[in-house]
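This document opens with one chain alone, in structure tokens, the form predicted on its own.
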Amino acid sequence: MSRLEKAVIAVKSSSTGDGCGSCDVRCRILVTVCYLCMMLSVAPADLARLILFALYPVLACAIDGVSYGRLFLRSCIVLPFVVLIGIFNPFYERTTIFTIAGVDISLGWITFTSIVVRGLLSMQALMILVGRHGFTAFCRGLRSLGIPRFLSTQLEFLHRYLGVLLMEALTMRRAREARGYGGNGLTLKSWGEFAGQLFIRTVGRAERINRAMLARGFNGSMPSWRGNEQSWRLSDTLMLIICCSAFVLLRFVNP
């Protein structure tokens, strides 16, 4: 199975997760966003109590049944995006903070470290929210928390055509090996103009869609189906005061 292919089967799976989800999917946004507020709100320099919470996914994790080590390694695909924000922290902020056999360790340094945790708990955090509810599911979790529908709308269109993008990259490349062009590289012109090709059949797949959701009466935004939605349960109550109480702890209280 080729990279492409396993992306495409990827996208597939995160429309819908994994089905396991025992909570409203509206707990768990309102447990992601005050995670990522009181966790991006911990100082640069703080980076023991910033470790502290990284507790938070993998004690999700081992709830869940999910391997943290794969998630680990899957959100480290935010890595090359975090180090260029915080690659020049250690050449402007020289000042010692402390000593390790004989090496002195400059702020720089703890704030480029703090930065590249932080993306990698960021991206965890919400890496366990699609995966276990699926971005179907968070798209009307953020509907059902009063997020303006046209920006949800958005996020679940912008999900369903990257599906659409893949499957004509896979159709075309399908295609190219079937025809023989010769070799499984491509030149730098048959890359310009594979990537001319695709965006054409991207656009013109798009417009079908959308000709065939307008012909079956769509107004704007994406229908609810009651039937399916998950009820407000005392347990999701508890477990947001919980893991909120959790959050807040490890921000203001110095363990």
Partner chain sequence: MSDALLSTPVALAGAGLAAVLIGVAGHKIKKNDDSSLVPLMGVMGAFVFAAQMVNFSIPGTGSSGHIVGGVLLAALLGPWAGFLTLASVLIIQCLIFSDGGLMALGWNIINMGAMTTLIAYPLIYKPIARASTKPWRLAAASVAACVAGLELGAVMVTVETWLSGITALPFLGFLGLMSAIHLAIGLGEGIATSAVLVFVAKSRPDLLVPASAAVHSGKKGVKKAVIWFAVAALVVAGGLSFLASSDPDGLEWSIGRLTGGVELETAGNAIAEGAENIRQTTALMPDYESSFSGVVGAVMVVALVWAVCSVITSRRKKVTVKDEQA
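Note that the rigid core is defined as the largest set of C-alphas that superpose within 1.5 Å between two forms. Positions refer to the first chain, counted from 1. For clarity, every value in this text was computed on a predicted model and none was experimentally measured. What changes on going to the form predicted in complex with the partner chain:
In a rigid-core overlay of the protein, residue 74 has its C-alpha displaced by under 2 Å between the two forms. Relative to the superposed core, residue 213 shifts its CA atom by 2 Å or more between the two forms. Once both forms are fitted on their rigid core, the CA atom of residue 126 lies less than 2 Å apart between the two forms.
Now that the form predicted on its own has been shown, please provide the structure of the form predicted in complex with the partner chain.
A single chain, with no partners or molecules, comes next.
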């Protein structure tokens, strides 16, 4: 499957999420931000404390009834970049911290592992946030938390037309492949023509959309959405207090 096809599937599945969201999306956003702030402020050498922060994704998956193993595997997408940057640590930090079966473990290996763990945990927290509630609910949550309306409108527009334009690009690429007699890969020149053609189609589509929206009374921002909106409950307040207190304790109290 090509990147384009994968992107089409990812965008289609992201709009509603998996429906396992057990709390209000605003509560989840605040909990995630608190978790990331506390987790990323742990010193790189304090690996044990950092690993304990994995309890949040594990427990969140259990509460939502989804597999942590799958989430873990999906979060490994972040590994190539963090390993590339972190792998230099063992070469620069050579102080021995402890010895296991005669093998010296240096500070560099501890901080390298710490970088990898930080990358994985932050990715898992993000996936829990968006995967459970979906992008549309996430945007509405952001709006009710006070982000400017123009940004949430822009994000909703972008997300809505992403699927359409990705399909357009996929159709164009398939048409080119069908006429290409097995030739694979776009040269820079033909890529420029491909992207330029896509751009001109895009502008045409944007003009049609604008006319249709103006005809329906569009005034620059999306109307508020009231149907089936989840309200903030006592359980959300409790969850927010419990989670944030737990993260602060994990960060500052020595076990």
